[in-house]
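Next up is one chain by itself, shown in C-alpha cells, the form predicted alone.
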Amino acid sequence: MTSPIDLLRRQVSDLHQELVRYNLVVWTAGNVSARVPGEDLLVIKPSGVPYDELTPENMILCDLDGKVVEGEHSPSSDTAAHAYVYRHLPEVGGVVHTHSTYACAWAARGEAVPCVLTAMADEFGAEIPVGPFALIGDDSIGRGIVETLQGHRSPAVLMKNHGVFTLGKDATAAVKAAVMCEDVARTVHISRQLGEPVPIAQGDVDRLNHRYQTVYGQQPAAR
C-alpha cells in the first residue's frame, strides 16, 4: 500500500507543475511545501532542481525545525521559513512561495495590494499585506510571514522587496492562493494604471468572503 508520505510527495511534486502552468515561477526559483497530518514533518521540494525534473522520489521529507529527515538533495532554501510557519500556525497544511511578476512589483514597492474587486474579497477577505523585509537562511522570513498574517484574513503576504508567500488548510489550497495572487495584482495594477481604483465598503468585504468560504462551490448533500 502507498504510504501518506508516499502520497503527499506526489502530490507537492504535482502541484510544482502548477506554478509553472500559471507563470509564477522561472528556472528554479519558487516552492511548494505540505505539513504531513498528525507528523512533526513536512514534504518540500529539493533546492535548485530544474521544474521539470521534480519527481515524487526527490521530495524531501524535513522535521518542523527544517532538518532532512529523508532525501537524497538538499531542500528548498526557504525551507526554515516553511518550517517556521508550521509550528507557530498549526491550522497551516501547506506553504507556498513565489516571485510572480505583478505581486512582486507590488512587494518591490512595499506597497499592499488594496481589496477593490469581489474576487478579492471572496479569497482575501482585505488587502494583500506587506510583510517585513527578510533575508534568506534562517527562519526571519518565516518570521514575517507569521507576524503579517496571524489573525490577518489574507492567505497571502507579500514580503518586501522579496515575493509571495501563501498558505492554506493544505497545499492545493496555497497554491490557490498564490495563483489568485497574481491575477488580482496584475489585474489592480492595469486599474491604477486608468486611474484610482474604487474601494469596497468593508460591509461587502465582509459578506462577500464569508458567501465565498461557506456557501460557494458544491456543498454536501443534505441526508
The other form holds:
Protein chains: 4
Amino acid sequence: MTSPIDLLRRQVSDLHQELVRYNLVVWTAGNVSARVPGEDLLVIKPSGVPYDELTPENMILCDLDGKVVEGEHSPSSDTAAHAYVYRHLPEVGGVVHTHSTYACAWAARGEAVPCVLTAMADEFGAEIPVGPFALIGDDSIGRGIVETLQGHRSPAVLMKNHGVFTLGKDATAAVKAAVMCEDVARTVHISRQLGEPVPIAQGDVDRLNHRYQTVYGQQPAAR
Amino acid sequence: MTSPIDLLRRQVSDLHQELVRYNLVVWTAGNVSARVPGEDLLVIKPSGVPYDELTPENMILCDLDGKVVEGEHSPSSDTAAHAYVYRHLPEVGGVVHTHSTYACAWAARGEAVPCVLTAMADEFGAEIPVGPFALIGDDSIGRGIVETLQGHRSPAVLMKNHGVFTLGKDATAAVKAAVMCEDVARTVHISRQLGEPVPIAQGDVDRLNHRYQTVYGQQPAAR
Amino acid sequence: MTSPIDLLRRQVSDLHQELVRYNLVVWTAGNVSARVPGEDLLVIKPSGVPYDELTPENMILCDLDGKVVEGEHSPSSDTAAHAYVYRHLPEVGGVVHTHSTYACAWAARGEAVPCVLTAMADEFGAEIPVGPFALIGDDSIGRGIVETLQGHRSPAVLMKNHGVFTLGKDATAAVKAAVMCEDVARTVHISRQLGEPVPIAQGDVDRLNHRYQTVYGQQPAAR
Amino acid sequence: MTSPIDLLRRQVSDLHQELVRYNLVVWTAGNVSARVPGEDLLVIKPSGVPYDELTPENMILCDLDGKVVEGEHSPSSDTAAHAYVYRHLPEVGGVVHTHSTYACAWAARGEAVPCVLTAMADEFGAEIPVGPFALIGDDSIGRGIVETLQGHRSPAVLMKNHGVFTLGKDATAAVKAAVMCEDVARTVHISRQLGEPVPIAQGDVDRLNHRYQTVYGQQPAAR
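For comparison with the form predicted alone, would you give the structure of this protein in the form predicted together with a further copy of the same chain?
Next comes the full complex, and the chain you just saw is listed first.
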C-alpha cells in the first residue's frame, strides 16, 4: 500500500513539471514543497538536481526546522524559508518559490503589482505585495514572507531583488498561485508600458475575490 | 451512430487545445462554447478542470439560460455570458473567452487596438473595441459584449480590466478570432513601444476586409 | 522514381513546419514557395489549410502567372506576389511570407531595422528595408518587393503595415532569412527599448557580409 | 570501451540541445565546446549543421590552434575564439557562444547588465561586463573575451554588437552560465522598462556569491 508520504512525494515531484511547463524556472532554479498533514514534516525538491531527473524517490523529507529526515541529496537551499512558513502559518500546506521573469522584474524595482485585472482580484484579492530584501542562510527570508503575507489576501509575495514565494492550502494551490502570479505580473507590466491601467474599485475587488474564493470551480478554491 | 451533439462535444473539447497551443490560457482560465444548431442548447467547458483533462464526455450541455441539461461538473463560470450572446445574436454559433496577455494589457488600460495591420483589416475590419467593466454574476458581461459588437465588424471585444470575448459563425471561427486577436494585440503593442504605427486609410481597410471575408481560403471565411 | 517536382513538394511542405517551429506564423497565415528549376513553375502552400494538415500532396503547382497547374485546393492568396518575384528575379529559387511579430511591428511603423548586430551584417549585409504599402489583388505587392530588394543585399523586405517577404537561392535559404529576420528584428527592437544601439561601421558591415556569404558553413551560403 | 574523447563528443552534442531548449539559438547559430582534459585538444560543433542533425559523431576534434584533428565537416566558425580561451585560461574546460536575444540587446548598446538580482549575485557575482567590438577571422574575439573576463567573477561576457561568450570549469557549467545569462539579461531588461531596479549592496553581492560558489547544490558549483 502506498503511504501518505509516498503520495506526497509523487505530487511534489509532478508539480515541479508545472513550473517547467509554464516557463517559471530555468536550469535547477525554483522549488515546490508540501507539508505532511498532521506531522511536523515537509517534502521538498533536492538542491541542484535538473528538472528532468526529479522523481518521487529523490524528493527530500525534512522536519520543520529544515533538517533532512530521509533523502540522499541535500534539500533545496530554500528549505529554511519553506520550513519557517510551515512553522508560523499552520493553514499553509504548500509553498512554491520561483525566479519567474515578470514577477522578478517587479521585485527588482521593489514595486507591488497593482490589482487592475479581474483575474487578479479573483486569485489575489489585492495587489501582490513586496517583502524585504533578505539574505539566504538564516530565517530572514521566511520571516519576510510571513510578515508580509500574514493578514494579506494575496497568496504571493515578491521578495525584493530576489523572486516570488507563493503559499496555498496544499502544494497544488501554491503552484497555481505561482502560475497566476507570473501571468498577472506579465500582463500588468505590458499594460503599463503604454500608459496607466485603469484601477478597479475596491468594492469590486472585494466582491470578485469573495465570489471566486467561495463558488468557483468544482470545489472550494485554494486558500 | 454519433449524434450531432456528440460531434460538437468533441469539437469543443479539441478546440480548447488550440487555446493551449497558442498560449492564450494558463491553468484553467479560458473557455470555448458552441451553439447546438437548431436547438436552444450550447456545449461548454466545465469549470475549474485542467486543460489536460478535458474530454468530449466532460463538456457540459446547457440551455440558453445557462442551466445544465447534461453534465457531471458545473459549467464554466462564464456560461451566463456565452448564453446571453447566443440568445441575442442568432448568427453566432461559437464563443470564446480568454485572458490572453496582450489583449488583456489593452483591456486593462481600456484602450481599443487600432487597425494598423493588413491582417487586422482582413480579420477584424476595424479596431478591436473595448466593452464596459462588468462584474460576473448576472447578465452584465453578456450585455456588454452584445452592445459593443452588434453592428461592429470586429468579432472580438476587449472587456475592460478583464479579457477578450470572440464570436464566430461556429466555434472554430471564434477560436480563430481569439488567436488572431492576441496576435495583432501583441504586434500593435510592440510596434507602439518605439513610435506610432502608420494608420491604414479607411477605404483600404474596407477593401481588405471585404476581399478577405468573401474570397480567402477554400470556402467563405467565418463571420 | 521520385520526380524533381515531388521532391520539391516534400521540401516546401516540410519547410512550412519551420515557420511553426520558430513561431513565425499563427493559424493559417504565412507561406513558402519554391521555383521548379528550369521550368516556369512554382510549388506553394494551399490557401487557408492548417499547418498540421499540410502534406507534399496538397501543395499547389502553379505557373509563373500564379495559375494552378496541379492541385485540388486554391493556392495561397499571396501566390501572385511569389509569382511576380520569380518572373522578375531569375536568381531567386524560394520565397517566404510571414506576419512574424517583431518584423511586423517595424513594418507597421514603416521603419527599417538598422544593422547593429554582426549576425545581421552576416545575413543581411545592411538594414532590412521597408517596401511600399500595397493592396493584395494585383501585382502591387510583387512589384513592391522587387523594386525594394533589387540591388539590395538584404534578402528580406518589410512590406508596410503588412509583413515580411524573404527571398533565397532556394526555399531553404528563404526560410532561413525569414527566421533570421524575425530574430534580428526582435533583438534590435528590444535593444532600442532602453537606448540607442551602437552602429557598426560600414566597412565592418561589408567585411562581415563578404566573409559570411563566401566562407561560412559547409558550402557556400544562400543568396 | 568508450574513450574519454567519445564521452566528451556525446556530452558536447547533448549540451547543444540545451541551447535549443532554452531558446538561446535559432537555425545554426551558437556553439558549445569542451577542452579534452590533459590534452591540447577541444571538441566543438561543426559549422552550419542544423541542431537536429548534431550527433556525437559529427562533433569536430581540433587542436588548441583551432586546426581540425578529426572530423568530416568544418568546425564552427567561432573555433578560433574558443581555442584562444583554452590557450590562455587553463582553468576553463568549456566555452559557449550564443546570440541569445536579451543578452544581444544589451550587447548592441554596449551596456553591462547590472547586478540587481540575488540569482545574478549567485551565478555572476558582479555585473555581466561588455567586451570590445571585434571582427571574426583572427584572435580579436578570443583576446577580447580573455581580457574582459580575466580577474572578473562573471563567467559571461557580452561582446559588443555581437553576442555572448560564457566560460566554465566544464561544458555543462558554461552552458548553465549561458542559460542564466539570458535569464538575468531578460529580467533586468524588463525591470528597467518601468523604472530603475534597486541596487544590491556590494557586501551582499559578495556574501551571496561566496555562499553560492561554495555550498550550493550537491557538489561544488562550476567556476
